[in-house]
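Just one chain follows, in the form predicted alone, and it is written as C-alpha cells.
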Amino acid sequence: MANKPLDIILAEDDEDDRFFFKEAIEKVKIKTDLTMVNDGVELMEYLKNPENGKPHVVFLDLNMPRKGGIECLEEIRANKEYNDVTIVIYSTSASDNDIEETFVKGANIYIRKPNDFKILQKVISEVLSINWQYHTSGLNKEHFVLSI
C-alpha cells in the first residue's frame, strides 16, 4: 500500500475551502488522489457509481445545500459496504450538538476548519497518518474532536 495513493473525497460547497484544502493536501507527504464534490447529493451519487472506487477517507462538511453532511453520514453508515471508510467531519461548527450527533452517527473524527494554511496542512497530515482500523477499535468521544 506504500505506493498506492489514499483515495480521498472532499464534500464541500465553498469554493475557497475546496481550493485551500486541495493546496494543503498537495503539500502533505502522503500520496493521495483527491476527488472534490460540491454537496451531499454529488457525494452520494459518486459513492453509488460502481465505476468509482471506494474511498479511504471522506472529508465531509456539515452545512451544504441540497443534502447536508448529517444526511450523508447516515446514508454512508447505513451501507455496510462503507463500514471501513473513514469519515472526517470537516466543519466551521463548534456546536456541541453537531459534535455529539456526528459522533453518535458514526463519524470517525471531527475537525473544526482551521483558518491558517499551515494548520490545515498539519490537520490533514495527522488525519491521513492515523491507522484507523486500530484507532476506531477504541473510539471514544474524548479523542473524537481533533485539536491542533
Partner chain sequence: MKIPATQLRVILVTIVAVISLIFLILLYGITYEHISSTLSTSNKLMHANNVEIELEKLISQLKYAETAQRGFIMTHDSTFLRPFMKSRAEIESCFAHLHSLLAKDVVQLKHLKLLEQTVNSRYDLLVHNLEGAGQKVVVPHDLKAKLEKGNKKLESSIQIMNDMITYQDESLRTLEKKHIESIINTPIIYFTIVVITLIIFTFLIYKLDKERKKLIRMNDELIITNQSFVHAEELAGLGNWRHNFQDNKFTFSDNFYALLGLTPGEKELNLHTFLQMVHPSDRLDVINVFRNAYRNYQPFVLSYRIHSKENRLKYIKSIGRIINDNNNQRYLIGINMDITELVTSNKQLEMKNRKLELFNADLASFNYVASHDLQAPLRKIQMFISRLNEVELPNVSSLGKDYLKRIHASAAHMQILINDLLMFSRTNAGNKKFELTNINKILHHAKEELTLQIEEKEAEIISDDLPVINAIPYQLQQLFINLISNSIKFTSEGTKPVITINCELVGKEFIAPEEEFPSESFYKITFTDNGIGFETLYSEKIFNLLFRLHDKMSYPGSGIGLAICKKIVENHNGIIEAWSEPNKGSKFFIYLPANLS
The other form holds:
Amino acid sequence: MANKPLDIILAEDDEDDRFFFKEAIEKVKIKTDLTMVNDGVELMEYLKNPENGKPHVVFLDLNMPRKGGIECLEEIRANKEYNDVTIVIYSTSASDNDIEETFVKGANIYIRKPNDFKILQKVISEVLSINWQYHTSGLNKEHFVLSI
Amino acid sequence: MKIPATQLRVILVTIVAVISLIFLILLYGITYEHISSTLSTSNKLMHANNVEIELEKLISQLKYAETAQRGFIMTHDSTFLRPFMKSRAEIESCFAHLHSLLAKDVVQLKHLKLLEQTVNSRYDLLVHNLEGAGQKVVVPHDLKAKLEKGNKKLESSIQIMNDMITYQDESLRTLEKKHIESIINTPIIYFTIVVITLIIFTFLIYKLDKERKKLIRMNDELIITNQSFVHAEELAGLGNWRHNFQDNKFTFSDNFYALLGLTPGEKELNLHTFLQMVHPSDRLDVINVFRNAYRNYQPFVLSYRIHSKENRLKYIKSIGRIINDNNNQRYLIGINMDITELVTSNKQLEMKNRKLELFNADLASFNYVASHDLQAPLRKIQMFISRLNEVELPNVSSLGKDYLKRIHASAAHMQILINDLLMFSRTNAGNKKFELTNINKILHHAKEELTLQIEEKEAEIISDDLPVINAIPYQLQQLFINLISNSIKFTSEGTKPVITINCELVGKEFIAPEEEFPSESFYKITFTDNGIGFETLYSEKIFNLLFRLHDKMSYPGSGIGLAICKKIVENHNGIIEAWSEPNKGSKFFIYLPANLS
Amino acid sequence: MYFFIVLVTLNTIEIMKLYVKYDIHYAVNVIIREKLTELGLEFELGGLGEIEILNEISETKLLQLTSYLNHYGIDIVDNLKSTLVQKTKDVIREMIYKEEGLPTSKISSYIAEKVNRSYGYLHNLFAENTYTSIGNYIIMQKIERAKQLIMEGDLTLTEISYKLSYSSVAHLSYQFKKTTGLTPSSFQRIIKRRRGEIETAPGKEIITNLASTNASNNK
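Form predicted alone already given; the form predicted in complex with the partner chain follows:
The next block holds the full complex; its first chain is the one shown before.
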C-alpha cells in the first residue's frame, strides 16, 4: 500500500486555492495522485463515473457554486460503497458548531484553510499521514475525526 | 338546598297572615259565645219574673176568695159567691201556667206541688165553710175554729209562695252574678285580641312596605346598572344576547345591533340572519361551534369576521355558555366583542416586528457575510506574503523586507479583527435557547477548549462549586473562555497565571436597586487574576467594542473579546463589571439571575 | 488486541447496527492457519506476525498465498526492515492495549527489549518507513485507546488518564485536543450524534461522566 500513490480529489472553486493546494501537496513525502474539480456537481459526476475508481481522500470546500460541500458530503456518506473514503472539509474558519455538524454528517477531518503556505504544507502532510496510519494500523475508522 | 332570602321573606309574610287570620277567627268565636250567653241570661230573667207574677196573682186570688167567703158568711148574700167561684178558676189557670213555667226546675216543682196541696186544702175548707153558712145553722165557736183553720192554711200557702219567690230570687242572683263576671272579662279579652291582631297587622304592613321599598330600590339600581351596562357595552364594543330554549326567543342588547350596524330592533334578527352576516369563510366554524353548544352544552370562545350592515369588515370574538335560571329555564347566553382594533393594531405590530426581525437578520447576516467573506481574500493575501517570504525573499531589498514584515503584521491583525467580529455577530444572532445549565460543566468545557493555552502558560484555575442557572450554554461557555483567556493573556512574562473563580448569591438591591430586574436574587461570579491589571478609570470602557489598552505588538487583540462578554451577560439579563489597578491583577464580576425559569 | 468494528447489515427495509469487540490477532491467525493449511504447507506462527514455513515452497504457491492473504488485507512483508517496523508497531499497540495498563519501566527501553534492537536504530527505521516518529505513533495510539475508552463509557476521564499513564486529566485533555483538534467531550458528542444515540444540537450540554469527575477535580 505504501508504494501505491494515494488517490486524492480536491473540490474547490477558487483558482488560487487550487493552485496553493497543488503546490503544497506536491511537496509532501507521501506519493499522491491529485484530481481537481471546480464544484460539487463536477465532483459527484467524477465519482459516479466507473472509469475513475474510488479515491482514498476527498477534499471538500464548503462554499462552492451549483453544489456545496455539505450536499456532497451527505451524498457521499449516503452511499455505503464510499464508507472508507476519507472526507476532508477544506474551508474557511467556521464556528465550532458548524464544524461539529460536518463531523456528525460524516466528515473525518476539518481543515480551516491556513494563511501561511508552510502551514498548509504541514497540514496536508499531517492529514495524509494520519490517514495512512488509519489505513495501515487498523485503527477504528469510526473514531477518525480530526480538526486542524 | 339553600332557600334564597326573597323566598324566605315570602314565607314569613304568609305565616304572619295565617296567624292573624287565626286570631280573627278566635275573636269571632269569643264574641259569639258572649252574645249567646247574654241572651240566655235575659231569657232566664224574664222567666223568673213570669213565675213571680203568677205567684203574686195566686196570692191575690186566694185573698180574693177569702174576702168573698167572709162577705158571704156575714151576709149570706149569694152575690159574694160568684167572685169566689171565679177565683177558683183563676187559681187553676195560674197553677197550669206555673207548671209549664217550672217544668225544668225540680226544686220549684216540689215547692209547687206542696203549694197546690195547701191551696186545694184551703179551698176545701172554704167550700166547707160556705156549705155551713148556707144551712143557716151557725154555731159561733165552730165558725171561729173553722176560720182560724182557714187562716192557718192561707198563711202556710203564702209561706210556701214566699219560699218559692226567695228561691227564684236567689237563683236569679247567682245567674246575674255569673253574667256580670263574664261581661266584665269580655272587654279585656276583646282588647287583648284586637291589640295583638293590630300588632301583627302593623308588622305585616311594615314588612310588606319594606319589601316594596327594597324592590323599588332594586329596580332603580337595576335601571342604573342596565344603563351603565348599555353604556359600557357601547364603550367596550360589546354586545350580549341570549336564547331561551323553551320559547325559542332571542334577546339582543342594543349594542349588539350596533355592532352589526343595525338600529336596535330594526330588523328581525335571529340566528339565521346573524349567520348571513358572518364572513363566508368563517361561517362553517361559527355554525359548528353553535351546534356543539346546543347539542353538548359546550361553552365556547371563537373569533371570526362579519360584514356589518354598513359593509364594514369587523373582527368579532364570541364567548358563550349554557345557563339555567331559577325557574329552570335554559338559556344560551353569549357576548360578542368587537376586536377589530385589537386585530388591526396586532397586525401592525406583527408587521413592524417582522420588519424589525428582517432588519436584524439582515444586519446579522451582513455582519456574518462581511466578516466571513472578508476572510478569503485576506487569507490569500497572507498566503502570497508567505510565498514571497519563502521563495522570493533573496530578491527583495531590506526596505522591501521591512514592508513585507509590516504587511504581514497588518494582515495578521485584520484576521484577528475579522475572527472576533464574526464571533460577535454570532453572539448577537444565533440560537438563544435558555436551558438549565450547570456552570461547573461550562467551566470544565471552557478549560478543555483552552487546554493548549493553559498548559503552555501553566495556568492554574481554582474555582468554587458553581451553581445551576437558566442560561444559553454555548454563550456562557464563550463568556468563560473569553474571561479566562483574557486573564491568561494579560499576565506579565514569567508569571504563572492564577485565576480564582468565586460564586455567591446576592439580592438584587446589591447591584442597582433603582433598576428593574427580572430576578430577585443574582449569582455574583468573580474572576480574580494575578495579571498586569489596568487603570481603574478604564473599568467601564474596556467593555466597549474595539476598545484596546495595549499596542498590537505587546498584546495582540481586537478589542472585541470583552464586548462579546458584555453582550453575552446582557443576553442573560445580567451585569458585568470590572475592577483593577495596574500590577494588582484584575477582578471581573458577573451578576446572573438566579431564578431557574 | 481488541477493536470495535461496525457491522452493517443492509436490508432493503431497515439497517441494524451491531457494535462488536474482537481480537484482531486471533482473527488474523485463524485466517493465516486456514490458508496455509489449504495450500498444504507446514508452518509455525511466531508471536508478532512471523510465519516460519517448514517445508519448501514453490514460486506459484507463494504467489497464491500472497493473493489469498491480500484478500484479507494481509501483506506478506519479506523486507526485514518492514518486519521490524511492524513488530515495533505491534509492541506499542500491545503495550497500550494491555488491560493492566502501561509498563512502569521507560517506554524506549521496553520497546527495545521487546523488539530486541536498540531504540536508536528502531527510531530511525520507524521514521524512514512510516511518515511519523515512534513518539508520535505512541501518542496517536494512546489517543485512539482513549477514544475507545471514552466511547465505551465505563471509565471516567480521570480513570482513563490514569490507565494511560498521563500525569493528570489536564494533560490527557491537552494531548487529546492537540492530536484531534477536539476536546474529549465534543469527540464523545460527535460520535454519539453520528450513531444517532443523542440528538443534541451543538452547544447543548450533554450528559457525560467526563465532565463531572473533572469538575470535582479543581476543588
